[in-house]
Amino acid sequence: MDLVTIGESMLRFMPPVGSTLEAADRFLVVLAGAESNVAIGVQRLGMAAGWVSKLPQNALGRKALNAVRAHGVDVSRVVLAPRGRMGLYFTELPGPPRPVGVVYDRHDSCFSTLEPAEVDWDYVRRASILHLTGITPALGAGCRRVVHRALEVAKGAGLLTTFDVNFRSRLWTAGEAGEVLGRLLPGVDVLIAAAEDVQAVFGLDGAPAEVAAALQSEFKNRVVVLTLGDKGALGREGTEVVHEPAVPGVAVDPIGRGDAFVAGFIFGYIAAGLKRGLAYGSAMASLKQTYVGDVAWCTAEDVGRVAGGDVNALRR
């Protein structure tokens, strides 16, 4: 594998666009999960990705497994448990001024019981990149042990490690996140975070270049990337600082946009360095929001075209 990632995926239930969860009498059901979104994203761009997770051995678990496999991602190391429940969440996609609504039903999910002994660490060692997020350690003590062990294995094997802070206030407090992530992030090669998450979790605010420098100094990361919403993204590698503007676009479904940025960044960074990574991340994030569901269905050609400034809506 070029990239292996470890994390939970859920099933996402959506009523028709513009409807509400309360009023809905039918739902579209799709795959949802930060780590699987990244695995699918880089796979669609041309990398070989593997996803490690734990699912219940029932129809819902098979639905999630097959959804990831359909994109070509290797799912051979997913643990299938005879008991346990599938994590679910429900969203509604209204137009302004109504915000996107989210209801989670993931407590005590099958994945939250994952322990290090259930992971095939030799499989992880054979990859080139390990990608993790701050969602996994928020799911419980066992998942924290998995993330800690994963970073140990990756560093021992010489893998490039990428970590998206991805703070979820419904899973843990900012104080808990800061304490746990403060022990996990030192030495991670590529640290990616939304500027608002950095402010909430680490109390760092100010000019993005200064915040990136402070994170790099604190955690000794090779690369720090801050996503800045409609202001784009900023990356710092060594003393080099690069800013990439956001790519304007219509937000049909904004959920999964950050994961698409991460996938695009990793692909571009591996191919040609920091500037290309930021350009591909911004392009892929903008493309993602045009698709309903968590997955960015774009190709490397799509991302390269948008990153190159070609956003012509008519192609025939």
Second form
6 protein chains.
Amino acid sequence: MDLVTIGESMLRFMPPVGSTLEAADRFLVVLAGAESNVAIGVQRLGMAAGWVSKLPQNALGRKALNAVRAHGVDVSRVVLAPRGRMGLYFTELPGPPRPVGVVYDRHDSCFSTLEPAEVDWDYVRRASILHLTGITPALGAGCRRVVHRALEVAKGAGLLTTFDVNFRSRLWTAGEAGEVLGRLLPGVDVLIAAAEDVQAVFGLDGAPAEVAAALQSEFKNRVVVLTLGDKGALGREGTEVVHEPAVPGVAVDPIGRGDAFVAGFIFGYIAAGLKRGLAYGSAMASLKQTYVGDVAWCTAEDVGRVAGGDVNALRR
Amino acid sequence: MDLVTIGESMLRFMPPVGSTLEAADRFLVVLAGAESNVAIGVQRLGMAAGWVSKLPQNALGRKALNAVRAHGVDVSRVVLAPRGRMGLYFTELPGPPRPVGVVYDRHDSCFSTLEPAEVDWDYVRRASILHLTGITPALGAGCRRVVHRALEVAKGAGLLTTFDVNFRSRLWTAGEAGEVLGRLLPGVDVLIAAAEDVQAVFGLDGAPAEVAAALQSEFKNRVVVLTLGDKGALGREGTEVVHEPAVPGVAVDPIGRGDAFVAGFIFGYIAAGLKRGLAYGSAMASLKQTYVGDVAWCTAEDVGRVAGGDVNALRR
Amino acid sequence: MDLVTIGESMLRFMPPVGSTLEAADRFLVVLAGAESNVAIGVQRLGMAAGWVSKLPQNALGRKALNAVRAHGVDVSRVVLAPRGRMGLYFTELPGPPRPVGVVYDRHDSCFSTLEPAEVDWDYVRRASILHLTGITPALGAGCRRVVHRALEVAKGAGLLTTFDVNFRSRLWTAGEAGEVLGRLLPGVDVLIAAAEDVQAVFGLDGAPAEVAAALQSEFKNRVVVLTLGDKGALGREGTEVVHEPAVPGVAVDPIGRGDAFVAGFIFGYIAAGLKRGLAYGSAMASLKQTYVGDVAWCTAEDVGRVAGGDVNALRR
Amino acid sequence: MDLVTIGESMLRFMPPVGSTLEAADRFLVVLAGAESNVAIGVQRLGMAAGWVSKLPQNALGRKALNAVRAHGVDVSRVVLAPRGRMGLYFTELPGPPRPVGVVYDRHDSCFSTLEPAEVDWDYVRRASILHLTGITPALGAGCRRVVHRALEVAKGAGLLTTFDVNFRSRLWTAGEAGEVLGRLLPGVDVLIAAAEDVQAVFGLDGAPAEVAAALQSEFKNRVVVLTLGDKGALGREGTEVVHEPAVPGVAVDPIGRGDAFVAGFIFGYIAAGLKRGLAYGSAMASLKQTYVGDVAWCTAEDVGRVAGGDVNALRR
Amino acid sequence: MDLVTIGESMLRFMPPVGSTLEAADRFLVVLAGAESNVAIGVQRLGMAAGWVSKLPQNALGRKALNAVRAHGVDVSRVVLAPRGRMGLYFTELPGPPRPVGVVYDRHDSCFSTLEPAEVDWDYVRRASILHLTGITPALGAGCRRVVHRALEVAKGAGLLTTFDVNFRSRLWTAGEAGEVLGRLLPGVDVLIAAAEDVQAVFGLDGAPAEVAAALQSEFKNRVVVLTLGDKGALGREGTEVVHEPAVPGVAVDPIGRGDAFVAGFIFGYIAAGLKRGLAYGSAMASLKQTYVGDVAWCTAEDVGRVAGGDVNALRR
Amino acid sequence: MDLVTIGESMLRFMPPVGSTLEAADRFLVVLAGAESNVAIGVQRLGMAAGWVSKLPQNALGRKALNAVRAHGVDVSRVVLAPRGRMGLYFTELPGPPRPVGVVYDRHDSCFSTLEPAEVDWDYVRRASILHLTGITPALGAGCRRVVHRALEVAKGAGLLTTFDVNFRSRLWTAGEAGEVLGRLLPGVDVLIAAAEDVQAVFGLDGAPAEVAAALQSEFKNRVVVLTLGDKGALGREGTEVVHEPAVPGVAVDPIGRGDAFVAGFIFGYIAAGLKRGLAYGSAMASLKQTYVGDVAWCTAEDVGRVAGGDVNALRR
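Mind giving me the form predicted in complex with a further copy of the same chain, seeing as the form predicted on its own was just shown?
The complete assembly is shown below, putting the previous chain first.
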């Protein structure tokens, strides 16, 4: 396994274009989940990914499982619980000036009851990379323990650890996030965060290069990557700093863009270092927005056409 | 107001015909809820109905509210709560031999937190009929208190009370139901129940006429109506017993059939007595099955064409 | 041209299966019109048909024109009027016991203003068969003049004339129909009617064979065909009487069944006489019901598979 | 009732995006009507609105009625006529350079037969605001009498009157409109018009502020509001002149934009005066364009997010 | 791996219900393929299945791959070829009397170029069961060699071999099939065939029990299973003969029914012998018909509810 | 007949907007084919067009035939072959940066077997214009012979010949195209080509006016038209050179834009010379992009509104 990740996936419901959650009598249903998005993303680029999660053993749980498995991601360690509910959420994605409409309904989900004892840690140890996000520790005490344990296991087994801060203000306050993440991030190898999340959670403001340096100094990460929205992304590895502009495009569905960036970054970084990582991350993020749903359906060839370079050669 | 009812409504999600909850990427969304089904049913037949409920003040709550209000039902006493979730459920309705597939997700719904203090009891008092079901007391302690209080208020104000047993084994056991309903039903004017629910909850088995008599003797109801599936329905008022056969038809969506029966029964019974009540109940139940969704979209004219008689004259 | 027909076509709107005109937010739109149904039917079986009509020169008129033309029917003599409206109607086609729901909106249609001077009578003269229906004379005085003139022209030019009574009680009373049709039908070569229309319009009741004989005696038709619903059809030519049972099948959309019968009958009768005409008519009628919309999309091969016989050989 | 309005609603049919009225075999059906759009708009913002109209008592009439009622607008004074037809129209809304395609079919609609005797004038008297448009007097002599009478009643009962010129060149000429409106507008409190309609109907051209002054001088209105397309809107109250720029956005369906402006304006003007009225009008107009169909599904919160200010506070 | 199978999958296109391939402007696309149907079927019942195939490395090939993989079937040995086309076919599935409409377009498919050297025979050896069908040898010389080799490998490694005759008259004549299958079937452990195929290919007619005995005598199979359409299925193992009636149901899409039978049979036979095999086969066949598409989406629980018995217990 | 053209049409399959060929379970099906696009285009503008082609006599062939015939194009000379397959292709048309996705599946199509003996050359001779493209000679030896013969026939009968280079790199190399077209183009009256195709096939680069002059000098064409993408089009007739800018617009589906240009050009050129030809070509090309599918559904009125001028007058 090249990459293992642990996290919740949900079902996301959407009305037809131009309609609303209130008005529509039909909803599109798509898979949603930062970690499964990353697993699917790197798998489609040619890596072997495993996704560890917990789902209810009913039609909705199988729906989510199938949606991840269809791309080839290994789901053999997903816990299927005899009871519990899927996390759900409902979005409408209009053009301006209408605000994005969201109704969250993920409380008390099956995944939020996950405990370290339910995870096959040997499976995790056999991977090369462990990817985690700041969403999981916000879901409950058991989930927090899982993240702690996962980082320990990864360090013990010599995995590269990647961590996407992904601050969710609906799940916890910036203060809580700062406290918990402040204990988790030290020693993470690759720290990825939106600049605005860094400001909210850690109070770090200013020029991106300085923020990256401050984070790196604080948490001792090998690499820090800041995503800057339509200003692209900036990475710092050791003392090297690289800025990559955003790839312009037409956004049909922006949700999952950040996860697509992470998948592209990990793939490119592993294969060819920081600069290629940022370039592939930016390409993936822009490509993702052309797809309805969270998943970036693009292939390595598509990324190569956008970012340049022979992606297949890297895959080897 | 001719009829007031109190109860929860949910959103029901369905895959396209021939597909499954697991497979489909689009769901149809319809309003679901025994009490709102009855309110809509009698309103469409020409009565004035009010529906008392509690919904979250978000797009999904408004969706449910609009769906009831569109038919003309008065929703002015629905409590819109700043937080809380909609009850949801997911169904697939295949032909045989595939079993009906259901995933319930109504736990911790906004409605389940309803308390008597949130209900406008004067509004209830001004109605002629109060309709309740055995679902509401199964949803929680507050809901149980609401049902108790509603029956007291109705008796005090001289309303006709109708009660549909509607036993839901996913919400409580037959034992719990029997105990709680045993305290609620005495004195209800019109008791309606599926024969199989009566057997499960009260252990009353045997010929329908005898079961009806036993119930009437036990709970002192003016009228007892037993629905018998494809064997029709049987009513007992005083010592008069009437049996009405089922109206044959093609079932596109059987959910809500029982509520349609209740609506037809109440309308017919009020206008023209037991026999007409059963006839209109059976007609409505069969008509309902031709509609996708819980709601019986038929008009009084449609019911008249199926059951005979000048429905509009009754309406006067 | 093997067959020319003159008549109105409309657009028919339908909600999705299980929904209603009142509830649905999407309608399917199909071509509707007895005469264009017959023209399309015989054209698809291998005859060359021409359809004379009048349509508004706007997107809806072009929609109807394209729908007829797509099958190869010659529409070169359709009058495109700079103003006027399409006739419309709205149907829902539920299973029992829900009655078929219809809202007509064909009043003041563009076609209803058609006058004999707008028809290319030479075009009519060059055909072998003229097909008319009892709908056209019900649409207005000009339309009635067109039908009169058409029958005169056909007789003068030696065409075989076929006439489908098609009584529409929403357009005129049985009395009006009887009076007008009583003047039109004498001398029509092939008279086709539903037995129930014959009863309503001409007061002829009783055994089908006797009714057919009575009509034939009254109007001097070479052939009289009575359609008997699920009892099939009966034809009388000279003194020969043939009964053909209905072809059982599953009805998805019964509208246009009678027109499909007529198309099958004409094709079979011309090629191989009365018995084959009735057999192909029954096959087409049953096949039609499997298609959504008025049009019988079947081919001669399909009819042959249902009715037996080498349809292509007949085509020659 | 905060606001009463009188006017016709129609059903609007639309092909799928990228298709055409001529090509599509499915149409989306939405409610259309300037006055019901305004009633729904102010109701959704928190006012209580009543809509007076006339609809055929069939499935299409009920469809329109439900669509208005679903939002909570009071429809208790809508006349349901046993016969008559719904006004219909068909639109395609392509991107440039393809022109918007429209087929009108509203002639002889049920509403166009409305007479003053059918309106419950006491109901009108009990409202605070009467809103009318220049469409209604164009629909026929009875409708014109209704508008005259409505303005008299409103003045007599002290209602604030608002009037949207809404010149429709398909219904009458600019000359006719100018003559009729010239008799109706004097004394209207709030006159709203598109600058281009003012030029067409009243021949008033030039700088918007001067046009507004000229109108105000001519018709003695308390407030004159000119909408200027993508240049925003200008209001004049007494001698105060306020200009509000348009709110940029993505237009999915521009139809109903003007009505949304009116709803936002009335709500804001009543609550907080001219400037807030123009700001909320512009916000609503831009929001509307993000919804398919005539209706602005936004809430007061959405308007507040676009226009700023605490909308809920105003609502009180 | 419990079961390995080798075969072609195609994409199947279908018009909406009631429409036709000729008329529809939208097609539903589903996975089709006898062997992948069986692999998915047994995997969903709890076995571990692997599917060996060859697909073009393009969006359509990935579509088929994902569709199989989504259910958990191992696709790691599917060959992705840089060029070649997907096999396609188009079906309409009307009710009677309209014949099923099919347009095949599978000629020169990518799979038809498969050669033994492209198959990982060690992977096959590691399974417990090898399932093949009579379709594969009809697809070309290379495919025929693959089937020969597969049976040799399976025998050498001690796998149970199951073979479904599946005669396809569009691919080869009965004579060719008889000759080729006559060389392949001797020594197959479990031979499954439709009785009508046995008659067509081997000329064996008569009572099913005798036909089964004759096949068994001819080909020395441990088990022979004859499917008899709506008369159920008959199995013969050694000298034991068991007949299982068909499970009645509503057929939405009959395609894949035979493959579902095979999957149910293999699962039941392995777990609990001939009788249970036939019972589960019949249940699966009937369940399958309730799903649109080839795949039987049912679970072991669903099969247990239809056929009786504790399916999960068997699974162990 | 004003214009005859000979060429292949295919069916094009498309996923819903925002989805992908890999992900979607429903495809839209549209007619595709450069020559039928041109025939439909000029027919809709008011010319009489005939399309000569070869299609399989099955539901897919009829589908294509109907799609062309629906617009009024004469298809009486299309050869319906008892066997053979439709050419197919699959496209997804995302916004940037996602590349357009295409899977071609037109190999061995029925049309590619067309031979000169199957064409009714007298039919061709009776037309005024013959339109051909560089696609047909790329489809096979027989097709190449058809094109040669068609040009000979046209010259012999005095038709105006128009030829669109339409280089398809998937069908042949630039070298092959250059050699074959180099023999076909001399003497063609109107040569139309994308500037980039001219560079690829003939190696002619530089300022468009010079490239046009070089082509004209090489092939002795009366008119040369170069299309320049968003830079519009340039035409040279004799020594007159006209440049027409592109008409800006929103592109929903760019496929068929070039064919729409050709149709607009031919119509305008015939009616009013080079300048009007380029203007109508540019208008049609831009209009086309607003329609899903290859066909430009616009009318002469639509083109007139975009390009100016009284199109109907020209039509006379």
